[in-house]
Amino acid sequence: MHLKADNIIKSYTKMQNVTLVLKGVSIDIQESDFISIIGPSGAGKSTLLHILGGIDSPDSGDVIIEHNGVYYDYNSMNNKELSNFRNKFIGFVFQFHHLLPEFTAIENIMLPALIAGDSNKIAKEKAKELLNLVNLDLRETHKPTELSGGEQQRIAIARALINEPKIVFADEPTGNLDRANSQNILEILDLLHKKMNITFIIATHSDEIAAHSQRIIRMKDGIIE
């Protein structure tokens, strides 16, 4: 899957303030990449991300991604369609996990395999092999306050693998997590990159963060240096 963005411009609005967060962002992401997009906080790094996962849209600009010779152009889908498009080719993981609090570890995992339509019994089966992959199936019924924030963090993997997406953008994915829960987490993602052939891109402020992925894109005040 390869991922074409050209010319991106975002600005947001506040109280009549126009802030430009993005100022004409091109990126070029080639299939099964490992990339990491670093810069300080205010940067746009996770503007970017947003626009390059469909969760938020550019004032201008393109998002095009290719796959097996098919062209997706974000500007040409409705909400629908996108929505749609997100949930079967792509995943997120973000600074804070988002699970479920009444639901189990297992149950968090299955909700997107479930809206896109699998049945109880094959989320479930997809939900299992997820857990044994991020070494958690021993936590299939506990509930999210019943987890570290490290193993809430690594349930909020499995949860972004288990429609099997091509690409996988994880926002600060070690955040909120110590030195070593943040060591397991990107060993995780290695492991993940190497296994199931996923394109990572992980949005950071962290050089000892970046230097485990391939490609290490910079930004500063809205561009890419």
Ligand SMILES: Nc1ncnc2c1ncn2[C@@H]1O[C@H](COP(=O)(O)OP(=O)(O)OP(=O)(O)O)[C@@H](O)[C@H]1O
Given for the second form:
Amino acid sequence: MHLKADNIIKSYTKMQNVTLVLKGVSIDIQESDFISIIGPSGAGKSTLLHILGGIDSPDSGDVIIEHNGVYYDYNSMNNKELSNFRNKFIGFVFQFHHLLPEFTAIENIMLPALIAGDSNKIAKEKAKELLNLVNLDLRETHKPTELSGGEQQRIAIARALINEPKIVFADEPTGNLDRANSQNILEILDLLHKKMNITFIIATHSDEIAAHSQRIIRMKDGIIE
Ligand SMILES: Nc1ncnc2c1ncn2[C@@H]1O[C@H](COP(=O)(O)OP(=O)(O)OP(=O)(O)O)[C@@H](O)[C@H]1O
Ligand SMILES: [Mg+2]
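What would the structure be for the form predicted in complex with this ligand, rather than the form predicted on its own?
Below: every chain and molecule of the assembly, starting with the one above.
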């Protein structure tokens, strides 16, 4: 797995006001990297993660992922191809966890597997393993509102992993958590990185996560410094 983004430009237009958010970002990510993206609020970290993960598209620039000698170019995929690709290769842990409120913890984790075509039985087995991995066996039937912030974040991590992605993008995975919970999340990410050989790209304000990374990318005003 190798991800290469070239000269990514992204702007938002609101009421004839154009904000240039990414001003030509290039990045090269190798297999099983553990990368932190840091920088002030508004620098464009979330926007960049969304584009690298194929959930948002740039105004211009390319994102190309190579896996086992096959090249996937976001620009040349239609929506359906892109969403299939994402479901199979990419896991996303969002800045605000985006768990579905009407579903239980285990159902939230199972969902991407069901979408990918797993049977209910298989999806459930996989989800149970992941619940165990994030230490939440006893919260299986809790709804998101019946979970603490740290627990919700761990469920979101489990959900991101169920289809065994090659790359996981995590946007502030410890954003609203206290020290103990943040430490716990970091340990889980570290374990996954070592055990499953997953590439992690993490937007974070946490010095601890940054210190733990193999590589730190600094962003400011829409560019990589
Ligand atoms: N949908 C949108 N429409 C208009 N402007 C947007 C939109 N999304 C983001 N922006 C603007 O783009 C800039 C970059 O936002 P982004 O969320 O990528 O920053 P960030 O580095 O992730 O910040 P934070 O550390 O606060 O999460 C901000 O100035 C924001 O106001
Ligand atoms: Mg952000």
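For clarity, a rigid core is taken as the largest C-alpha set superposing within 1.5 Å between two forms. Keep in mind that what you see is a predicted model, and the values were worked out from it rather than measured. Residue numbers count along the first chain shown, from 1.
- Fitting the two forms on the rigid core leaves the C-alpha of Ser11 displaced by under 2 angstroms between the two forms.
- When two forms of a protein are overlaid on their rigid core, residues whose CA moves 2 Å or more are considered shifted, and Arg215 is not one of them between the two forms.
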